[in-house]
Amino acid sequence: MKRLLLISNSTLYGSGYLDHAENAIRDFLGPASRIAFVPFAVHERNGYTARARERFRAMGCTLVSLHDVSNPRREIEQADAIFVGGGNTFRLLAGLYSFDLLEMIRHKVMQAMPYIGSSAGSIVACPTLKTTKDMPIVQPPSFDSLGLVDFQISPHYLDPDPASTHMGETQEERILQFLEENDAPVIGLREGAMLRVEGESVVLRGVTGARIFRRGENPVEVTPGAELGSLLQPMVEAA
């Protein structure tokens, strides 16, 4: 049974790195202690790894970064769980293709290896990276990502501000544009929110809510504790 913890953001205003998610991570990992870390979303991977390693050490875990070993595939085989960090989603996906890790990670997670993603790491758990807000600073071979879930995530979701004088597109407008061309539902995951996936169950966790967008329907507001499975199924076109 697949198990995923998909976090909107690694740092919440007023707290430190992963502080707001610590209890959820500890509960999710259980006895798992050796974590394979995917740092490909950032350019300076040594500093990023040091920060993540120290944070997971405080949770009783040993974190090994895939950029720091001679055989990343072997490290994944030896790990108890995998953590895919945030940063630029295009760079992250390009790195996963470059190291030929997509199929292996997909297989391990579908065989019950716990998967934790934060921001970009949550997006690549989806079918594609098309709901990222990042600039395409590199070009991955494809927009297709891990496909561990059937829906899309738009992390760091910001509600439209009716008092704003900014004339650019809101995050909601960009999601609606996505749905003009694609069928997969999208969950706008506010900062402080996360999804816990256990098999077919998808439960919203954290301290803030989320907004679910489905093609041809009005958005639905959901609050922490809600089971979202039925709301995240693609629309079935009438015959």
Contents of the next structure:
2 protein chains.
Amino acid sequence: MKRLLLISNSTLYGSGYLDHAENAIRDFLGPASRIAFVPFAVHERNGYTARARERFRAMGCTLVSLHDVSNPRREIEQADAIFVGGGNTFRLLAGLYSFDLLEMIRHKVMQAMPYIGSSAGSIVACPTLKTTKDMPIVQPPSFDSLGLVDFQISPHYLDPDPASTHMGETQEERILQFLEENDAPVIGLREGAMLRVEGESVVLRGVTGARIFRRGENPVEVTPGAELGSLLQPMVEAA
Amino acid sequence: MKRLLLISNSTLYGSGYLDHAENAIRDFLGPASRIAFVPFAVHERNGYTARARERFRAMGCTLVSLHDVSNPRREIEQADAIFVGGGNTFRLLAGLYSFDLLEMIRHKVMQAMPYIGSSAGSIVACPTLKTTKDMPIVQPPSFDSLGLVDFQISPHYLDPDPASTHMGETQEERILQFLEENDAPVIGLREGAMLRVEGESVVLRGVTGARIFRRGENPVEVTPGAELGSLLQPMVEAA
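Got the form predicted alone; any chance of the form predicted together with a further copy of the same chain too?
Starting with the chain above, the whole complex follows.
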């Protein structure tokens, strides 16, 4: 059974790196202790890895970065779990393609290797990267990503600010644009929110809630603890 | 000599569609009156075209949308000027590829056909779309765009908000990520700002100013009226 913990953001305002997700991560990982780390979303991978390694050590885990080993595929093979960190989603996906890791990660997660994603790392668990807000600073060979779940996540979800005088699109408007061109359901995960996926079950965790967007339907507000599996089912094609 | 008017945003808070740019557009177009309109950035092209046609009629121009004619290439051939409207940059660029218009527009602009771009329409005048903030809702065949200028524009430029508790990247942080991977200079055009390009000359217009980012250098604030041609020169490759 596939198991994923998909976190909106690694750092919540006023607390340290992954602090707000620590309990959820510990509970999710259980006895797993050797973590393969995917740092490709960030340019300066050594510093990023050092920070993540330190943070996971405090949770009793050994983290090995895939940029640091001679054989990333062997490292994934030997790991108990995988953590895909945040940063720029286009750079992350381009890195996964250039190391030819997508098929292998997909296979391992479908074989029950726990997957933790944060921000960009949560988006690449989706069918495509098409719901990122990041700048397209590098061009990956394809927008198709891991497809570990059937819906799209839009992390760092920010509610429209009624006082704003800025005319650029809000995150909701961007998601509605996505639905003009695509029909996968989208969940806007506010900072502090996360999803725990176990097989077909998807439970919203954290404290800030989320918003689900489906083509042709009004957005639905969902609250922590909610089981979202059915709300996030893909559209059924008309026969 | 190439001539471009590259506008950050089509609608400024508190005023109507293109109102803040009307004087600049009239002055830029001079006697040109037949305008080829590129509406591909927006899903609902008929309504978008009607609005743009009405607005240009008020400036004494006839606007013909490329989605509305049997032969878009012939329409461009016959037009006095081209206006590429805003919306989603990925959808716009995908449309330009699917109608096979990039090479032709490039050729015509280099032959002195005036080019007006707004928001997404300003980005596609650049070498790539890599400085858009839009969601990648459709995958164009390539990120390479018209390359009518050698620098990148980041429209709707929003200064960092020191009071924000949101942890998503600011526009400045996104542009700095771009410069980790690319070396083209970037100009963040605030809403209300625009660039008038004539040959090698690039003059900042509007009232809100702009910010120029170059790899390895501190950002530079520039004010309306400034000649930016030299600041926006591409990096010289070390020999």
